[in-house]
Amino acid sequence: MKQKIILDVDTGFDDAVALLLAGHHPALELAAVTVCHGNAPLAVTVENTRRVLAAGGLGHVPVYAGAERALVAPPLKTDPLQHHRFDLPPAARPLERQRAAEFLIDYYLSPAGPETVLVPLAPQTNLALALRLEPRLAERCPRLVTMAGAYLEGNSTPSAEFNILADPEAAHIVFTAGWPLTMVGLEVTAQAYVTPADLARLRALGTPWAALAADIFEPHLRWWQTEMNWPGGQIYDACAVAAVVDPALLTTKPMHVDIELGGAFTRGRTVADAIGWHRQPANVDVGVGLDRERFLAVLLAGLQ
């Protein structure tokens, strides 16, 4: 039986690549998609998503536009390149016209409820505007999967990671809501990079949408190689969805999380008991550690 899923996006590579992943696999069953800002306005995420869908043979998913902006915060700078829509062709499924948070309330009280895990992939506006809207939708989710959050060092700041800093608040609002929540961080992200000769296996898969995942990744790939000098690049967003096949592919360990509200150096980070030093009850689930090879299988898997 196939494995309910939602993915909540700000849709740039790594998200398009999730998407395709995600409504491809042969053990998920992509059941709807809503959208947030952050790596780009709104418009521009909402649009991405749509057109990487039904370019990826997936027009079928809907689509629910939520939060245009933080509940407090101001916008976070993002480079300009992530504020390009995607040169595809538009989506034929109009927008759903109900937005997201109301969908989430919805569908989770709905009896599909209960058999869906929920996968954000950006900042988590839209999930803090439902759990304000309604609580009980952190009793009737199975499980969150998100990737956002270090409890080593950041990359929008030494402290923060970027899904987190865009809306600490609502991050705030999710992360102590009472949910099992398994956190995806950077610790494990920087181990499931894609190298030219992973990026060669993929597109000899053959499937359009394989092609399409490696034809918007490739630049990115490029980036990490010249800027960072790693044999490849950071697929961020994909291994919250490979974690979901495959649980095993990640090492978890128990921890307390919290986010920081304030601090001049140190907003919007996942502050983590990692040795248990201070004896608070465990929140989160949070990736230590990552098997590339089985991440690997997963993504060509599901692209094939």
Ligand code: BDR
Given for the second form:
Amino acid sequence: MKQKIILDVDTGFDDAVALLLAGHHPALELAAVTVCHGNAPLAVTVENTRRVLAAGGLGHVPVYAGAERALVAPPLKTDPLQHHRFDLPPAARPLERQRAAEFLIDYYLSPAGPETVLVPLAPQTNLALALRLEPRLAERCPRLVTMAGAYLEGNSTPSAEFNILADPEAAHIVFTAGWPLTMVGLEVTAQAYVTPADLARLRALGTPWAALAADIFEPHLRWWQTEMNWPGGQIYDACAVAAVVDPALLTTKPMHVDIELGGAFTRGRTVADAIGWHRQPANVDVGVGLDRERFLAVLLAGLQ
Ligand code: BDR
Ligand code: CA
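Could you switch over to the form predicted together with ligand BDR, since the one displayed so far is the form predicted alone?
All chains and molecules follow, beginning with the one already shown.
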């Protein structure tokens, strides 16, 4: 039986690849998509989500718009490469009328809820709003696999990863809700770099969704090579989806993780008791290792 999955996204080049992977991998059933502010203002992230789904042969998937702003934090400056609407035709399917938080509550209280893994790939505002409205969400959702955080070094600041820093108060609500939470952070997404040779393998699959994923990722791959001198680029959000398909590609360690809400230099940090010296109860399974070949195998199998 296919694993039901819901993605919360801020599309975003890597969210786009994650959507195509979740929608086409034979082991998954993409039940719905909720959208948050993040890489760009909500109007752009919603439009990009709908266009990617439509162009990627997933026009049947319902899309719910969520929060326009973080709970408290001001909007972050984001990568200008991410600000434009994708050059793809508008979607035919209308946006759902219900807002993301209300949809998540209704869905997870329905019989399908306990069978559906939630995959947050954006600032966690929609989830926090839903949890505050309906705390039973944390009992009904069987598992979250989130691309968020870093237990060593962030990308928005040396302390903080983008999805957490964009709404630390929301992340605090999500990380303390008591549900089974797997963190796919920057230490493991960095191990899943995708090289030009991998991109060529993706294109060679010959499907419209593989071509779309490759077209969207390629300028970012160039950025990773020229600006960062890396052998390949990260498709952060696709790593979380791949870890739902094949949990063995991710090595995890249970840790106590707090979200830093103050701090002159450390706001938004996922403060992890990584070695376990402090003997606090673990609330997160933190990704500490990723098998790149297994990740690529899932990506290629999903987009073929
Ligand atoms: C995360 O932040 C966003 O820019 C990406 O889409 C990803 O979810 C990486 O830090
Ligand atoms: Ca994202």
